[in-house]
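Just the one chain here, laid out as structure tokens, in the form predicted alone.
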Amino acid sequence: MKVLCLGKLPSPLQERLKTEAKIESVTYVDRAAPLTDTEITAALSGMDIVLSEPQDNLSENILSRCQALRMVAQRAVGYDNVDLEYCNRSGILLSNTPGVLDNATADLAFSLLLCAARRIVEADRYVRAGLWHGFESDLLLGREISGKTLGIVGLGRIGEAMARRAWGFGLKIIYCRSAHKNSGTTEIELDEKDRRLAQSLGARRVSMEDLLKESDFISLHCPLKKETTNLIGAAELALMKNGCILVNTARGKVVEEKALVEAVTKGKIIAALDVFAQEPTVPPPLLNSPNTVLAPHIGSATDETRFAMAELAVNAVLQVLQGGLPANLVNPQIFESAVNKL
């Protein structure tokens, strides 16, 4: 077996890799940015398995291309990055690394709120530009978030680490679990999650339409798939309340950038963003506004938090070469018929 990690990988786990009878070699490819397709499908030819990360763009343009490749082990919970239908088709495994990354990403989530509000990057700039002069009653007025409604949009592990953190901050929290769009205002059967979650933290369930219209503060959580692209446009943005503060450590696509860009400009919104369309291009308008918090995609960038999910992928490579099934597995369904070629 081959493998290929793209991006850093720690030292103990560099030596599991190593230590593994069943690999031939571990090629390592670091980068700052994005490599482009060709320097993807070099760097992969040949290999039988890949650790990657979100950056990496597996499409079936360049998974096509790679016939030894039999594994993708991705570095992050989402894997909108890799086409999952091709990997299916072809018998490619692929994992991911749900549940070590939801209070490092709901921290950063829960910061970026509180920064937005408290005007922080604002009060840090100004301080280290040498204006401070003293107190001043009316100096970087900010908003309190307690009493105040947070809307969730997407109730999986990590949006419901952030409601957590919201019920401890005195908000008061709506949420809503559905991709779609235009949901209107029928009632929404609830089932024994929204129960607890009624009983736990006062959170109620509720449409899109409602959460865009109520909440002075909305988070996105949901997962970038073909219904959740462009889910806030132009028309859910107009929905929003006044200055409402939108953050997003889910995935740029999610809000139609077009649209967050006129938002922010016009000072509708203001916007707190880790993630972006086309990372690592910002587009000017959301650099030099005023009404943004801006952080480079580092939702689950903590020490613990990033060596829990380089493990968990080691892991599922290791696992699989010894022809067990791990638990995170993305496409099961194809277990069976996929190890029998490593």
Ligand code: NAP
Contents of the next structure:
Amino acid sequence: MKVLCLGKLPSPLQERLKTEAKIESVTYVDRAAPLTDTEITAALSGMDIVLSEPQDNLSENILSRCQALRMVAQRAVGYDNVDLEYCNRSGILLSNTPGVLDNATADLAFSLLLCAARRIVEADRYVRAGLWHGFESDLLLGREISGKTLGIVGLGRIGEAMARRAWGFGLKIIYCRSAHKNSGTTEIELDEKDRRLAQSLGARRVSMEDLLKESDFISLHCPLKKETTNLIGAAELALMKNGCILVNTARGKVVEEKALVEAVTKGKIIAALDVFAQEPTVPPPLLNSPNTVLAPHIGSATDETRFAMAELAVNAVLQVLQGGLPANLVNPQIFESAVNKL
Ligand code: NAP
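Target state, the form predicted together with the named molecule; input state, the form predicted alone:
Entire complex below, previous chain first.
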């Protein structure tokens, strides 16, 4: 059994792979920058299992050249870097890490919102530059948070954690969920979850159009898939209130980056971003704009959460090797046929 681990794995988990699964050959490939297609194909050659992260391109083009591969244990909840359809067709199991990163990611999203609204990064630079000469009543005035409306796109695990934080800060919460249940501006059919959220947080489910028009701040928490690629484009940005703060901790490609750059440059919106369309590339206008707060994809980056994510991925590998079905398998429907080939 050959296992490839892309990125660092805490040593207690390395030990567990060695002792509990008796895997003799675990290859660790650490990388600061994303591997090129040639590099990742070479690293995957002959491997049965890979532990991957969002920056690892596991497209059909790459996977089809790795005939031995039987399992991808993705150390993230999002798996848009992995071709799931190809995995299903080719009997490759895919696991992810849902649930353990909700609080950390919502904390970052809310921090980005506060940073943008209260100009915290700008204030830090101001003090460090020696520009502060004394209290002024109109120095670095920001935007009040409480009483405003936060629109959440994607009220899943992380979206709900964001809503709880917003509730604590006295924000009004509106949200939208899957497009198929929420298309157009016609009547929305509420389900049990919507009723629970209305009762506990006063959150109101609305259409995407109403969300774009009514929100003072918008935070994106949907997964990246075909239907959500460029979900926020020029037309959606145009519907937003002037000065709306758009927080993106979902995936860069949920927003059409060219349109985003234009909206930021024109001062239509303020963007607080943890994710970008072509990471680690950040378009220069976003780097140079006073209307942005930028972070390097650190939504889940706390000691505790990153360990929990790695642990969940290792647990899934160990479980599969022992013939068990992990709860965090994305494609359990192929488990029976795939597990026999391991
Ligand atoms: P989740 O529990 O599956 O929730 C996803 C939510 O998005 C659901 O409410 C879903 O609607 C909604 N949704 C799906 N398609 C939609 C659409 N077309 N329009 C509007 N809403 C839509 O996922 P999660 O665990 O919260 O994670 C969300 C995403 O966050 C991940 O996929 C990942 O890309 C990103 N993430 C980023 C970081 C980071 O470091 N920045 C960390 C963790 C996660 P329904 O409720 O109707 O199904």
